[in-house]
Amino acid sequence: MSIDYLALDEELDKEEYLICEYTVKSDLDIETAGKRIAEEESTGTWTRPTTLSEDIFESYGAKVTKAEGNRTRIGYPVIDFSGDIGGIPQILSIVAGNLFGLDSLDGVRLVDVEIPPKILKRYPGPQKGLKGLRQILDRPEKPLVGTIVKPKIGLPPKEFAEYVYEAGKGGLTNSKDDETLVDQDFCPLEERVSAVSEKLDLLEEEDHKMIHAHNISTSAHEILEAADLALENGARQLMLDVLTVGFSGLQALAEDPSIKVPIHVHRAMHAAITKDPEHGISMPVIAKLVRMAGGDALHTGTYGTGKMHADISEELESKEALLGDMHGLKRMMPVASGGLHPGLIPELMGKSGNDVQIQAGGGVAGHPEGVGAGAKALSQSVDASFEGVPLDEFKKDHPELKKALEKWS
């Protein structure tokens, strides 16, 4: 029997294969390294099993379709992912499973994945997405402008809600819990949602539309219960830490017909997986899986302008993973967050474009005149950048922006 894990890219029917691209660091030549990955993640093992027939291999074996430099492309047959049970956990077990531990490979990084319609059709995709968020907030062209309530933890519900109200009065369209806040005793979820909802109602009466994303990240068997609790108390948006909860938790929310509000997806813990350029999984891959599973907005980075480590090319690819064609799935809203302040907005928007939700925590709460002034300064910076007016010119008639620029050069 001839077992050959090699096949030309053009020979594969792209409708019948999920195709992954990996970079590899190894003493092996790239073709052999690719074959080791294909074997490990499909029909092979460290030796030739007597139970592996040619029929099994031809039907289920992965194929190395390209091997050049330090990159290899591997196609996995769609049938390897079939069945009603499995989902994204099973997909990841195949395309990002044991291969990272292979002793013959010093580093492996999953840099891209092409998912065919036969697999995508099993997943909900965004229910609101970018367009839906713009409609909810009646903001058809400008970036969404938001804040994260600071400090991350410690504020009781009443003070927390007042922060949201002041931010809305300052012109922000969005606010959110931080990733570390869920249902702690000092700020219980039920009380927090109720208090924030009252303030959002007040803002609406004052003719300003705003939504707040409430973090319901919890155990898988409790996620729908937490969502129900938030919705019963007036939540207009839910938030999930997708990598700590799991993609299946996100999918459960997106597929539940009772959940009609958008889902904001935080990527807490992602750098443990994405930061090493020679090992792990790239953020664009995570972005595609979040879009499949039903997220409406996802943190993708600040394109080198904020406090977090950034590979700008990868962040642009993540943006494209949310906004580009994906066999009919709705587009998602990219979220830029992490160390932003008004002075960074022109550079950020030059890279992100207008389809972005700009989110600043300290860059709002740290304003010398407080949250309301910080919100105004951030909104003014976005307005100036949208209109193409330099901040040094715009600040002359906007004292909040002027003070923010004096504090954060």
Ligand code: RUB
The other form holds:
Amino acid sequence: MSIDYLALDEELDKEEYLICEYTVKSDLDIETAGKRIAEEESTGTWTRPTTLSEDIFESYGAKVTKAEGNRTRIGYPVIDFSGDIGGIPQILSIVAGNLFGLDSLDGVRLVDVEIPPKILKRYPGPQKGLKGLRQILDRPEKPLVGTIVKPKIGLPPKEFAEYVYEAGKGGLTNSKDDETLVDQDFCPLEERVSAVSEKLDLLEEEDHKMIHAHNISTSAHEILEAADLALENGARQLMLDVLTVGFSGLQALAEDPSIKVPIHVHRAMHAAITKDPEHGISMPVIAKLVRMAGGDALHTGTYGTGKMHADISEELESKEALLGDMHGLKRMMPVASGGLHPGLIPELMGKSGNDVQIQAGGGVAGHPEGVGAGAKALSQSVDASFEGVPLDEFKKDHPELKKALEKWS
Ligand code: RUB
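I would like to compare: after the form predicted on its own, may I see the structure of the form predicted together with ribulose-1,5-diphosphate (RUB)?
To see the whole picture, the full complex is given below, headed by that same chain.
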């Protein structure tokens, strides 16, 4: 074998390679572009090192297995990821590292990653996942339906908890902190968790199961401490902003034996990485990494129905990344959120199916009759769509839904 980084058409043993697919924008032909990536991220650099032997290349060099159109597939030998430490940071430094800055490439996008069992076996993945969340909430088939307490910041703990209680009375199964709320002086974590837990206990006594995801996104060395604080005060679910915290923070939380509650994963900042169709990392890749790291529910978008930018085919792939087979890792709950209101639910559920957590902040708190009515309207819309009844029909017997549709349709 010569040292040229190309092994085109060579069928790589999928057990022995981690395979990545990239799209590339460059004046270089696609084979050369693929070769530059493979060199940079394995045994090469901009020039041939005199220290590089054929043996080293053969054992550790990445191989370009496909180069067609603007797509290249590169196989990284499993041994490049061996050793007891390294984890997801090391995987990313290899498959999504320097390559993004190579001057000869105007754009590179990591669109897919296939992680072989030899690597995956080091990751327990979700502890609860989709099935666990459904069991906790005693909701076997219907979508979970939730809210994000609004305004994003500003409510003191008591009012915050009252919002959650009203939302639960309105039929919601889930609620959560917004991604920007953590432990600010106006709503400290400890007081917030304790006030919310009291209300969730009350709802349970009234025969309604609901959980609230408390945001503990903080510096790595404080995450477990924040989790302890929340759990001591009755937290039933924790939440992390995975990209601002980092995958390692999520993994540290998910794999800690004291964490027995599900982890809701927000993706704030993802669009800086995922939005450019010619550069960055696709959301399905991030979804696979979150599943490895142990998240139980992850925001994957609203299929263009809500306020956030959407690439619908990537959203479907993200859903598959959470729900499809991943060598034994539990399935995760996809979360559809961002600009939703009751009028959008039938279209959303047409794409998401029933395995989804639907949540609305403004679409609950902005209801003309307040949070309780907003929660009812959202639940009614989910019920109607689950039963296949058009909203115009359903609203006749459901005044809260009728009011919501008058405001937002
Ligand atoms: C929801 C909200 C969430 C977005 C994030 O509030 O702002 O943070 O869901 O987007 P509202 P994504 O319901 O009032 O819009 O889920 O796409 O990551």
